[in-house]
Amino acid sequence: MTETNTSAPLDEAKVEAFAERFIGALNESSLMMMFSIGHRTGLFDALDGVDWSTSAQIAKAAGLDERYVREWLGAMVTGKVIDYRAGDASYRLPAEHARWLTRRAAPENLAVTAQWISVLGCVESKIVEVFKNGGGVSYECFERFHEAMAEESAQTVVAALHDHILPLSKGLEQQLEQGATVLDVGCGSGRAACALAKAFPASAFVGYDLCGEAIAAANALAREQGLTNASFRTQDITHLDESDRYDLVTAFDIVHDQKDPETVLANIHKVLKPGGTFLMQDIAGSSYLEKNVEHPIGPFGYTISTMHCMTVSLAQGGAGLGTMWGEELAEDMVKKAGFTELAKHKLEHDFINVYYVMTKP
């Protein structure tokens, strides 16, 4: 450890902006768990587009208890997120806040991904143990991981499917529409799956997940929507005993978390048929630390990192990868598997991820 010169004089100015810093952050933070619970209580969904209402009023319209309500609105009204007026007592939220907040506004509802900071704050004293003691926390610990997996998911992927995803590999459409075999790895709850089962009924999909509370969503989805083209079973992919079967293969988000990722890749590629695709979506940023200092959301993919993608890896006895292992890693370790020549696209509708597409040869 290096000496620390603690006779050297205080820069008070930064001493004071980091103080204002701080303090700014505990705010903010605080707001990130109360826009979880405006999403999740429907509280954003019942004040949008409605005019100047009471807390009672508020509370009756989302079927809530009233002190709550008026607590919560105490966060948002002093967080600047809602309006108040003293007069009469009465809170609006302003229309173009709620643009960003309610249902209505999907796949752009920015309160869909506060909930992380609750789901990840549920586990931080078993994170305190594995700092101390090293090994990882498992998928099992996380309460409400998958339901707000999907409903990210619904967000950056199944909303953007047709427009912006699948057109990023030339003719794969049309294949589905004619009848391909389909193999979604990480699958989650089965939204992906299932919204394009129901797109595309001459084509068969499949979806593995270790988990086996996802698969069981997954499976019950299936069965909601009537698809009968569209099954899931509880796999690890690191074991896959398939060789050629799938025209395409998905994998959304969940490479980098993975126990073995190089034998999932090498695995996918070994699964494709020759000429099939696989189409990877994955964090965009760098392998290096030193080109993410500027990244948009660069404290939070750390921390989401520390606090779930590294520790469910690390649980495994894997590799734990993370979050941020990056651009210039994850085209390496592609190219390894066997994918020589792979297309990487950024989409407009999701600064927060790149989306790779290549082809076996």
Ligand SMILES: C[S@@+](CC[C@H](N)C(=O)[O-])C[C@H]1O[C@@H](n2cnc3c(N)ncnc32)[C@H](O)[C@@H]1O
The other form holds:
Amino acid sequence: MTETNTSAPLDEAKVEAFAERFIGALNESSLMMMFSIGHRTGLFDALDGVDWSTSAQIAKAAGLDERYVREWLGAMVTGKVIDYRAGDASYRLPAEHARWLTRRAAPENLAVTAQWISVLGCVESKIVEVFKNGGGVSYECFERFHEAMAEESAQTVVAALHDHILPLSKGLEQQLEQGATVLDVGCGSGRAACALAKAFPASAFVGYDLCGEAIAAANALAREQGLTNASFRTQDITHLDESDRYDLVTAFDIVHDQKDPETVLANIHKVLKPGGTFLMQDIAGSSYLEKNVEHPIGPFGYTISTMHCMTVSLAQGGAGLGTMWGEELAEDMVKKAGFTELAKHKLEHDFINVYYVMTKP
Ligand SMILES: C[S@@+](CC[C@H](N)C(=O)[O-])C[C@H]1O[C@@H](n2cnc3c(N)ncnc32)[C@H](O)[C@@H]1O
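If the one shown is the form predicted alone, what is the structure of the form predicted together with the ligand?
Entire complex below, previous chain first.
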């Protein structure tokens, strides 16, 4: 505050630098929406590996309206994402960019993540209301949340299950091969549980989620894949009437947005058999703002918290931990729930999250 106080002389270089940075942010955030549109319309895929093409050729290949495609290309060219040749008004997506933006690039398709900006944008007016009046914005208000989440999960969790995630717990894969009972809490659209059910037919998988829309998608996926060992049910995991039942409980990116995370963690402990494993993926970072100042996605983390993770919890009268609850608090809370021993892993493919592996004593 004191630096911008009217009585103090302004550092003019700092003034100019901030305005420049703001313009940069305006352009970059605009591009995020265009990345999302390019992904959803299939434009990046239509451009993948294709030589110089006109907007009409690109629109035809993607099955889209040329006028919109041409304007989108304008954003992509001025944003230095796509190359432009003025002589014949043609465009080309450089291979180096296609490598990060197409469905072929999965599980490293960055355009998937761009969708969050638009998903959050849809609820801005509701968020402004709760800034004034308190409370929260509930899951049902988010257009396409579960769809975007399923795509994100396919990249960060499903694609990494066998090579990176399951090996974090010694002997887990053998246990799943022999036949284990598994619960995925907050399973969303069920991509992870279905992938595991397919890979381990001798094991039985159950997924619980609060949202009927996500459960419908999960059951449809299980049916589509002909899985007889995966079932999904709408269930608030704050109330779990089971105990000593599962060999493995997984919680992929769900604890921080719980209404009552303490009860949920206690429930997970209760439903596990003694010796059972709890695998929790949650956001990397500190519980202390001062330690997150250099966090590689700090602004994104606190933004998605304000506009989704914290607010969905507050909408239920919940704790509102927020996305950036941090590893210190996470460790304290799982210990309080009875998981006295835990191993924490950072995986190269997923710098956004930390993977905690715990055993019920
Ligand atoms: C960030 S999403 C993660 C979904 C999924 N695990 C994935 O990785 O794709 C969080 C999920 O937790 C679910 N959820 C939140 N609170 C819940 C509760 N109390 N009981 C069951 N599910 C809950 C939400 O509906 C949402 O699908």
